[in-house]
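Encoded as structure tokens, the following chain is the form predicted on its own, with no partner shown.
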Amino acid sequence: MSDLIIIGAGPGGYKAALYAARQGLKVTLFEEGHVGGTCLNVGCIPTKTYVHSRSFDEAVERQPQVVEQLRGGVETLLANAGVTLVRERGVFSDAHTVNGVTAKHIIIATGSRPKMLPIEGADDPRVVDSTGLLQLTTLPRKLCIIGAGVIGMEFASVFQRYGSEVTVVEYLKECLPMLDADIAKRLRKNLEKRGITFHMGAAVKGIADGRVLFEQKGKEQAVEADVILMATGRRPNIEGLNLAAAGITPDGRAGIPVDEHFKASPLPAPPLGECPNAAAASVSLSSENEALPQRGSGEGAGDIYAIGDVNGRQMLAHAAEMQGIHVVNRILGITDDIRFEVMPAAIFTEPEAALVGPSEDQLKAEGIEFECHKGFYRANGKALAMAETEGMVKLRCEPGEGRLLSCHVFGAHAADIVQEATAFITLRASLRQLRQTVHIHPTLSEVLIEVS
């Protein structure tokens, strides 16, 4: 018998296992594949290896080396922490038993997989998902990407730099819908200048003989490609778990419905966003996190939780990690102050884009009064010295330079700049307090205090 069973050793699962074991819990972790999940093996880490490699051949060579090194590190950490790693698919036989192991607490952390459009020709051998694209050993001469979300935009940026002729076909009018519309447009225009072709507002109708067929403004068009990447979102991994035996009814669209503490719920809960990173900016600021528990009595004994992509809430590796920590805290009766509505996200194109908090359109839709302050890389000394002057920052706050609400950035090291803003937003600090915080000179982060 274990104190805690975790199904899935991705970022949410293995981080929760390590944290729980270090708190003295006896943990059994089930994983039928490699530890690290999608993020380490076929997602975040491999794609960032591609982003930071000088050529396609270098990326193909480096990717498995980086992945294997990190995978080995995770396995060592689990072993040293005393976590029992069982290399099997976890299957429920009842609400407390998985593969013959019983526990008072169970966490489902089985992640997600690419979602393919149900269109004619989707089974063409030239069509790949993100995993298939990372398995290529020959650089495609012509690459067509269906979808201008995070995955599509990152691969478009990388493969264009490697030398592929890249075309992106997107149903929406603009890329990256969770990002500030002005910044998203600037990013797309920057990529267009580099040679990437975008067809926005285009509905894909099918694939035939290596041609992507789509309709744009009432006109039938086609794009030829050697490889076609289907980057149209992800779907939760819920098959084969025998959830019915645990009394869980999954929502086919969102995965496993959960409450505000990620406890599996019998009632469907809508997802916070359609694309992988959309949830990072689509949650309301109005709750101010009042729903976080004040625990101290081991509330939730015997409950089943679902964290990460499988619950469809915030499909980000770091969101899964923090959800896992929150659940373990709940099991232990520990109060935490994690604010899940403050969830940063990044798009590792070239240049980067990043965000935390709602966009202007979302704030207006919620009826929240705000001020918008802009800053530009071209006025920043470090950006000039780096020859990285293409970029801007948008900070939104309550009127009168009040409490910070959101920060959206386009430019070099955007993710690092947004991470600083995330700390201020988490602490409910004001724009005035940010301006009065001493910043090292010269740094790109000075653009945050130079907004007007």
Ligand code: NAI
The other form holds:
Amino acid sequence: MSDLIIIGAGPGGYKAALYAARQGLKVTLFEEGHVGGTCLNVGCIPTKTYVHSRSFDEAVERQPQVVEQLRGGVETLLANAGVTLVRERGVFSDAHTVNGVTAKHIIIATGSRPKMLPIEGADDPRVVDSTGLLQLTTLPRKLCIIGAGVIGMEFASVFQRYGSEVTVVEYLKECLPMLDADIAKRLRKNLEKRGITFHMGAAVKGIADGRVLFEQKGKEQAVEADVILMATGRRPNIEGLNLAAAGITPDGRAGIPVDEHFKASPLPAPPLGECPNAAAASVSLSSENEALPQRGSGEGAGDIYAIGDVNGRQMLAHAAEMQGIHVVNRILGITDDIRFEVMPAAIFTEPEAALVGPSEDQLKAEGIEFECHKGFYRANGKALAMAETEGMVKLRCEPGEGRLLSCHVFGAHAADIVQEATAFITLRASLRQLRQTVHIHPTLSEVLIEVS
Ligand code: NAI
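Given the form predicted on its own above, produce the structure of the same protein in the form predicted together with this ligand.
Next comes the full complex, and the chain you just saw is listed first.
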């Protein structure tokens, strides 16, 4: 018997396990692959090793060293904290039991995997996902990337620097829709200037003989490539868990539905007469669900939570980590003030882009009054000294230099600048307070107080 079972040792799962164990809970952590999940093994960490290597060969050599060192560190931390790590796929047999281990609380943190387009030719051996791209040992001469989302843009940037001829084909008119449109355009134009070809507003229809076939403005076109990266999103890992035994019905491709505290336990079904959408309810009430234990129905009736990519909310390692901390706090009866709506994100192209808070278009669509203040790297001493003058900061706040709402940045170390803005937004501070905070000179973060 454990206090807490966690399925999946990615950043969501292992951080939650460490935190819970340090708070005195008896934790069993199931992991069928390597600890560290996508982020450490085939995601954030290896890709950042690529970004910070001088050549493709150096990246290929350094990647396993960096990953293994970190993985070893995580394993040691888990052992020292007294977490029981079980190297098996966790499978529910009922709402409290996984692989014969019983616990009052269970956290599902099984992450996600790349989503491949169901198009003709997708099984061509030249087609890889992000994991496959990181396994290449020779640099592709011609790399075609399908999708100008975060993964597509990061790999386009780094493989072009290594010397590949890179073409990106994207369905939407602009890359990275969560960014302010002008910042996304600056980033794309910057990469274009470096030699990357972008086909925007172009829908990929198929792959034939190493040619990516797409339709743009009603015209059929093709790009030849020796490696094709499919970077068209990720899907939650919900298969093989026997979720039905736990009484959980995943929401198709969207993952495990959760409430604001990431609780996935099924709610007691309302009588059909009271349901606002009786037809929908009749679809979701499968025979398995009807036999479910009711939440809070007595001694031992614990809760099941789903954190990280598997709940489909915010597919970011740091979102998963904070969701895990929040869940453990709930289990321990601790109230915290984590503001999940203030979720920064970065795109590690060269230079970077990063954001926290809504884009200009989102604020307008929501009818929120704001003023926008801009600052430019070319006016910043440190940026000039670093020869990194290409960059801009956009800060939005309530009228009259009021409460900060969002910050979108393009330029060197954008993630660090956005991190500072994140702290101010989280603390509900105003632009006035940010301006009155002493900044070290010379630093890039002075751009934040130099906005006009
Ligand atoms: P994404 O959803 O960000 O982008 C996928 C792109 O593919 C979209 O722009 C979409 O319009 C395009 N697309 C889809 N079908 C297409 C078609 N038939 N033809 C042309 N274009 C098509 O997904 P991505 O980049 O694969 O990333 C997956 C997840 O991982 C995201 O949630 C992302 O935030 C996360 N991630 C975050 C990172 C970070 O924070 N630095 C790094 C890597 C991934």
